[in-house]
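Let's start with one chain on its own, the form predicted alone, as structure tokens.
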Amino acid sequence: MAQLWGGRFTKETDKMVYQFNASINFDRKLFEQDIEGSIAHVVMLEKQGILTCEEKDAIVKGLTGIRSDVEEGKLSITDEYEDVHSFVEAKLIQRIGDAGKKMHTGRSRNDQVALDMKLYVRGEILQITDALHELLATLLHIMEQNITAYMPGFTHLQKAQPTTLAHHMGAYFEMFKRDVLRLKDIYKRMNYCPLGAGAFAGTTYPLDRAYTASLMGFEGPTLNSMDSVADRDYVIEFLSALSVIMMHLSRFSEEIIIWNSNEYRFVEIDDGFSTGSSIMPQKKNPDIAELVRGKTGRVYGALMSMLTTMKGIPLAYNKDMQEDKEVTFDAIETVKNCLILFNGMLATMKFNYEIMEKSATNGFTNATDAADYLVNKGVPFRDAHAIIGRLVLYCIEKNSSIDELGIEELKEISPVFEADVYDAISLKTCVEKRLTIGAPGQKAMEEVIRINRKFLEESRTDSSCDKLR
């Protein structure tokens, strides 16, 4: 059992003591954070005289050393290590000799854990921004391409109004850029080095947090050493984001799954995302965007979990906090894939235009707006909505739509109605006249297409730059 510590202990730990404390079977995930945090913090020991240049140059290349063998297969990270930390520091040791005991100088546990973890988290919330900026890009070309596709717009799961399926898709757009907006926020104020801190006192040595911190592209040194070692509201917060975008994911996924089914038929998946029935030989099922909207639960039940694991921790650091790092890395990858999948189901689907547009007329969406007619024609809008009402129940009793109706039949319903009537309830008239900014209008909408083109650009620039720093 290969272990940082034990000078005070008399007796070994007991093996399943031991087996239930390690954490090398997950945090190993941590690998390049603690060489990079490692490399960083040796180079500042150096530039404050606390290691010579001989001993920094023998641990950075000792830690290098170590990075590719790993990479390569020459080195397995194994069990035999508490974790991470006692794997990287021990090789080293083995290594370069007792140069490599002085790497751990002025540093604890503590602080290097919430190091390796910031790193982690602030690497990942790129990788997702990236996943969110593809999906986006989806979004937006089916919204180029499909600003007059007219189909129903839906509240309470029945038709409403028409609208187009640029408009709906847009809906989307804004959920996933405020994702996106969200994790640029949570990387701005997470973006602060706990190294330093120590245990959670700090240290004696003249340690230069912010050049510790320059070196790795945070913002400078957290300001608590005690807050640095206890922290993980950013965790908290990261996993709050991403169960948002699940939340979204899950949404669409519904949406879809209601779309491709037998009654609907507005899209079809192409036969790469779906899977068939293992006794029903007709059945093409919408597997992935169900398994997105079944695993929105497992990413719940991550933040769920470091809630409940944070709420009654006293200062500074507790053994719970070993508990942040499963949940997360399984949220995250959860998160990737579901983008990813549900991205390239997107990008492949079919829609069917036609069925969607008579789905529209069917549907009485454009009542509103013959109350609209209406009420252009003098009449009271109180009246108006009765007068449509009566006129919506005469064609569910001719299993009829309005724009179906003869203009005489129209008349015995309201005198007021006239031929122009049916131009002023079509579908395109219904839509294009609704041109304020944020409704289907084509006008609005190529407005809103240019801003969200010019957001996708930005932030995509915005993303690269971070990855640069």
Second form
Amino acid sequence: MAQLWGGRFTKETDKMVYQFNASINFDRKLFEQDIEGSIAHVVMLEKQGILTCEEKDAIVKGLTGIRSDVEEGKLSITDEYEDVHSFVEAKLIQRIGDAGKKMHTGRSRNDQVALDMKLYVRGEILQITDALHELLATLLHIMEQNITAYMPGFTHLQKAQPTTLAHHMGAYFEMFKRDVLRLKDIYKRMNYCPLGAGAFAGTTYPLDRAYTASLMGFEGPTLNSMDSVADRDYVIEFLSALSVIMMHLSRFSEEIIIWNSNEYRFVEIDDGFSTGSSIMPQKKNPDIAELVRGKTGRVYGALMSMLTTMKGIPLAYNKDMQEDKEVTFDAIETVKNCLILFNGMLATMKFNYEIMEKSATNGFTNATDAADYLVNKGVPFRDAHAIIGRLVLYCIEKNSSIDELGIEELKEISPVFEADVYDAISLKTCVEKRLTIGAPGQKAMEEVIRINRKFLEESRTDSSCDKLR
Ligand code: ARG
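Would you mind generating the form predicted together with arginine (ARG) now that we have the form predicted alone?
Below, the chain from earlier opens the complete complex, with every other chain and molecule after it.
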């Protein structure tokens, strides 16, 4: 057991207490951030005359040596240390002696861990944004290829009106676009540096907090030292954004599972992204989509866990907050894997255009357009709705679609019908007449694709969130 705080104690810590309290087994993930934060801290200490240039150089050299040794596997982070901060400090003192003991001047583990976690989440926001950009690029590609690929649109999982594959994919584009914007928004709000807050009341050393903040690409220092060590709002916001991403992925997965079913056969998932059954040789299962849907629960769980952990904590730091790490690390890992795998599955998925189009031509998806046809001939909409309702009933009895009826039959239902009705309610017309922005008509769709292509290019090269990249 290697602790930083033995002085006041007369007894060894109970072994189980030590293990229960220790966080090294998971906060070792913060190793890089801990080194980065420590380097910034000592560089600032030297600038302020608190450390000599030699001391600062020795510490920085010691820290970078520890970092490369861990990276190269020459040094391992073992659980004889309580947490990653203790590990780094102990190793530094072992290596450079007394100068190492000065590193923690004007710092507490409370502001140190607040910083490490912020640096970690900040980096992950950029990585997850990148994964979302990849998914958006796949969606945009499918949209561009499928502006006239007709398919039924659904409400209540009942065929409603015809639309296009580009339009359906475009709905998901908007969702994941908002996810990108949400992450960028969180990044900007959280990007203030807590280092220098000390245990919670600041320190008596003349620290230059703004300088430390600038060294690590923060907008500036946080403005209340108590809040600095007690704030995990950004973790909650981040987990909430991750939960929304999973909710979107899960909805999409559900649709793919339905579309991939024997009954629908709208899509075929690539062999590389499907699995078989141990007993039924004919089976090809959409396991990746099902797993993405299933893993949504554990990301929601992380959010619930953090909301609950934080709700009763008096100011300032309390050990409860150590619980932020495992759930957040797990949620990050889950979301990254889900985004990458889902994107791979989507990019390789085959669409059965014939089946989709055929499905759009039955199920009375042109009933609204038939009513609109009558409206254009002067029938009030409510009457037109009733006439088409009767017409649909007639068709169901005859087992035919509206456009399979002869003009005489149509005229019996309403004398307003003329020969031009067939063109007016054809699949193509139904879609192509919908030209308001956001609708599936070709011109409208092309305009939206142009706007979204520009969004993706600008978002990918936007440097407002990654000053240090
Ligand atoms: N492992 C701790 C955590 O993750 C580090 C901070 C410890 N601070 C303290 N006052 N015990 O929260």
